[in-house]
Partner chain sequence: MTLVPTDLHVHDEAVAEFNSATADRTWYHFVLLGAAVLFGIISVGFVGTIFWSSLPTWLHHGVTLLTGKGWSSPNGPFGGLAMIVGTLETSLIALALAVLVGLGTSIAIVFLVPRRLRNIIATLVELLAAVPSVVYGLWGLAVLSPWMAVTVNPWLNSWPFAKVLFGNPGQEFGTSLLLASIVLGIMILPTFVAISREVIAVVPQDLIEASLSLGATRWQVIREVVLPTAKIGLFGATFLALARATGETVAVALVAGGVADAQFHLLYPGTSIAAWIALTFGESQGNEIAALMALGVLLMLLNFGFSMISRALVNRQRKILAIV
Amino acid sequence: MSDMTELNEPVEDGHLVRDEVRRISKSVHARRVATSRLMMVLCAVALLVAAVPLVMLIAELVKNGLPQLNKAFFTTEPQTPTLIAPNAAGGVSNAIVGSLALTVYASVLAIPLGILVGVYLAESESKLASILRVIAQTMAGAPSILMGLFAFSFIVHDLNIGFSALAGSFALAVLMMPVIIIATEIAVRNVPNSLREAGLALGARNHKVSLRIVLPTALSGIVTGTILAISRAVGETAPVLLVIGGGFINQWRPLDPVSSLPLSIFENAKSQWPAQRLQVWGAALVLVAFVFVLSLTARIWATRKQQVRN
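May I have this chain by itself in the form predicted on its own?
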């Protein structure tokens, strides 16, 4: 009988241990579920808090800006209201043309050089690459007004070119380059080394591998970063405020003064005429829509490329 008791004792102890493990496991699981739900609630609250000002801003833009949008708004040049015609504010065609010209010229200056530097940083481990990487990261976080001051000092003053689209596009190009460089470096570094090794194994030289294998593979990331850099530059006011000169006519030549949508918003917001102050909402809505379209294009491009790759 005592032998049977001794045989049953380990079995009972095993049941007790399993019950204790189940109890502790359920307690830990319940605590983790409660913590997870609490974090989800906090994230939802944070999302709502962050979305409220954004939704209010968009609603205000649509409410005040949409009535300003008509054919004359996009096709006519600005006018100065008078006591006889206080609502004759004209349109913002000069600002739209100037913004497009600045964006195109800045892209021509920044995109090729930014991509080349980004590829160099990704493919090289030299001291020069380390220095350039630090410079690019520092410039990406620098205040945008510094780009305008640099363009004013170098282009307008030192080179004596004067207030022009070239000076504004130079300031925007300096602003865009760090974003393009960093995006290109990340995209190129994410290319699997097996692709590089396969190209080298077939006898291709390093520059051929970079141009024909690495860059096409990293193209989606490079294009996404480039579009985001352009969308950032389009809405910048500080870099161009000091150097483009402004103007009331549709002007796009590089060496002539031009206007831009951010500059038009800045100037009309200070106007004493209500018609020009109302026009600010229309220009702001157009600018936000343009930036939104560029950002959405970048997201769609990146998503589709990722789906094709997978």
Contents of the next structure:
Amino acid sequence: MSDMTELNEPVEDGHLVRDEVRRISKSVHARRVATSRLMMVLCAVALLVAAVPLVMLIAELVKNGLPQLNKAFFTTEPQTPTLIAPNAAGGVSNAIVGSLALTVYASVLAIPLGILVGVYLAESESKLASILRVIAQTMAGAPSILMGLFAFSFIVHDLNIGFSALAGSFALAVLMMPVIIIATEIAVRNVPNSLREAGLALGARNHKVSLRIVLPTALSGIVTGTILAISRAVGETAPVLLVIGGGFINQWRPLDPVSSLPLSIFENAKSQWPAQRLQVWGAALVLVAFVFVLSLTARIWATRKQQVRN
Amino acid sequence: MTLVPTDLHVHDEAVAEFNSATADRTWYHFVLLGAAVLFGIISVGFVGTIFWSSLPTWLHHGVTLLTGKGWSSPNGPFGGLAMIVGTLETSLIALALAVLVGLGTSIAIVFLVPRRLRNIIATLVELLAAVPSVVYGLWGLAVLSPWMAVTVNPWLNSWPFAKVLFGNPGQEFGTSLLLASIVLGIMILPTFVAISREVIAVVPQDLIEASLSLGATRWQVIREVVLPTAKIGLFGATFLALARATGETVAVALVAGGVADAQFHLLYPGTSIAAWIALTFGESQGNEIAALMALGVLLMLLNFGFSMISRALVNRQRKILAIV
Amino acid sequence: MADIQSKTATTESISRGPIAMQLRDVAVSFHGRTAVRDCTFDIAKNQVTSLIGPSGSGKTTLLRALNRLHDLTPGAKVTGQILLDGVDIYRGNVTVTELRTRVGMVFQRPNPFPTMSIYDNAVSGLRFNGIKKKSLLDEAAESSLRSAALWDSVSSRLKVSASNLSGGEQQRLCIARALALDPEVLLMDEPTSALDPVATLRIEELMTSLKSRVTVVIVTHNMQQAARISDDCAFLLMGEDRAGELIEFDTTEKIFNNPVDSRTLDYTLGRFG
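Alternative state: the form predicted in complex with the partner chain, after the form predicted on its own:
Now the complete complex, all chains and molecules, led by this one.
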């Protein structure tokens, strides 16, 4: 306690400082409180401003899209309206069939490979793994139009396969893969080490532990990531725009040119025929509903996983 | 050997373990490694193919692509200035809008919204981010653009200096660089909010209570303690939003007007790199395709740069908060 | 109510010197569930008062009521009266920000602001309250850092980030930060629980030396610490309905040597808790 004397020193004039501080503090108090209130109100306003477009968008979607939905919308192929029959826009069955085909093929290409790469990143400490991790993260944010350019150069042009569902699903698979890889790596890394060690202690081999213990435990995380990847791919226009060819008839084979929901929206949004411009809203509503269902499923799956773990 | 049977036993176990490890190498690890290598090849192919296809343009018309005005199909010259400036212009304005509204939104979600509602809002933000961009484009084209043409643009043109700021095309275009910026801003808002909300929410409660205990008002706590602590992560969120904005394609293609005449006033129609590729690729051949590929290379560099900066910043923020 | 009076009857019998804060039948509840209640005692000016009791007895909850830190917690409600200089801090003519400049707080884990320098940390309270005058800030920084026995080791590196200090130094910086506003009361919530024994000892010495300048209220889990440094002692215990309540309040000497309630004796002897 050698510094006791020193400690007591400031006490003498301490209250002079206190008085001045209290005086100044009191004089600016009202302004400080007012500023605080104002800024918090502005933040609340920002929240409302952010919510307005969402509400407007959903309202327009439902208002314009719902009247379009009938049996013919889903089951007939589209037609170009003519002066004689300006309202004959047909349905969007070609786009629905095309979207389904593209999604299925892209999933087949992307999901197994994405999961394997994700497991590799989680279980390997190699230099290759750390490079691939950065690549996956960068690719996950890459503009989707670039996947279209890639698919065009490689599939349509170099391999001379032409405009086809295969080229489109290749572009979508390149888009989905990084998302699946990242989700899988996180899910596998989150599996507690104790589980792995328990398996090894029972004499299981490394790959058996990986296949029978680690992957099933990580499954829900992997599924969540995969659903999110699919929901992103379903809604993408830019990558498929350059390579799938489009067309009015229901086609689904890998080497056929196909259409897709986003593509038909993009192409008809500026149509000169009011009937087509209206029909586009129906397609948009179906697309958004599908994407929302997928996202919500992924989210519910993710929270259920957390509850199980708790 | 017979003298040390226990050692032998240990040795056997070690051999067994070694064998199992090599057995693993023979197929399971081989499959994983094969997948990883395949992904590596695809990634290299992704970058390489686009670059390779653009090579003719870089070799012969590189300067024109970077600085030329005007794009004349099908034989060129192919000037990319309108697209490059249009991309930066729309992205930066969109970013300003999104950061301004998004920061306020994140603060409101963390500090004003009751805990029970927070999850619902987080879900809504996620859904908003999941809406396909073509739907935003459709909405911008069909709903916002008539409104811009009839109401907003005449109002903006009545401002002093409006001609300098926005340009006055003489006729009212609904689709314009300004509308593209607004739609982009709305589209990247969820991306920005998702990260900035998380970064703000993980600022330790300790620090907030310490500043409250020193007599700080709520806004002072946010301004002097929360935002500075979250600063690096917020910059990370900003760059991620910027990376998204530069890459957005079909929405911009629908609402920007799709004109490449390098007229950068906000009320004029214009275009961006990604939108221009989407709009012209279908009709193009030969040299024009190479020029569009070259625009793709520029877009890739821009996007990869921004997303690398973003990742570095967010990672640094995670480390800082781990120490705190 | 009569029951409360009998339990804490000793309050009346202590009449030494001036009083800094008075608690009258204070209770805190969250979403209608009582966390602590029946707290009636006086905090003597320029003394160290300790709040002791096992986990869940509501010590920290009670302490945080003394500078209205529960205000921002949704569903939190404080009833009864807490008087500072005779003024009710919840209903009297005092704003919450002013109250907090008069009743400072030090937390369990050292929590200097990581983005600020040592100097900026020390004067952060003054800056929050609108003081911009350089001379005043410099004076307060030096005086508070001296009071926290930190001046000699940091005076040459005031512009360095506070996160470069050791844990014990960080906690003393947090004390300096609170002292810079020259509060009348300093609340300390287990201020040494995250520190090593040497750093703990230095903080304890500091508390004793601060008595001449400020009234200290400390929550502690450490019986020896309470016995060593405090003048008065409040013992809280979790009741059958899982709400904490005040069992006994008296001089530390009496609580530890000759308590009225047998549960106090059991606790201070380490028979439970």
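Predicted model, so just to flag it, every value in this text is computed and none were measured. By rigid core we mean the largest C-alpha set that fits within 1.5 Å across both forms. Positions refer to the first chain, counted from 1.
Colleague: For Ser36, does the CA position differ by 2 Å or more between these two forms when the superposition is done on the rigid core?
Modeller: True for Ser36: a C-alpha shift of 2 Å or more.
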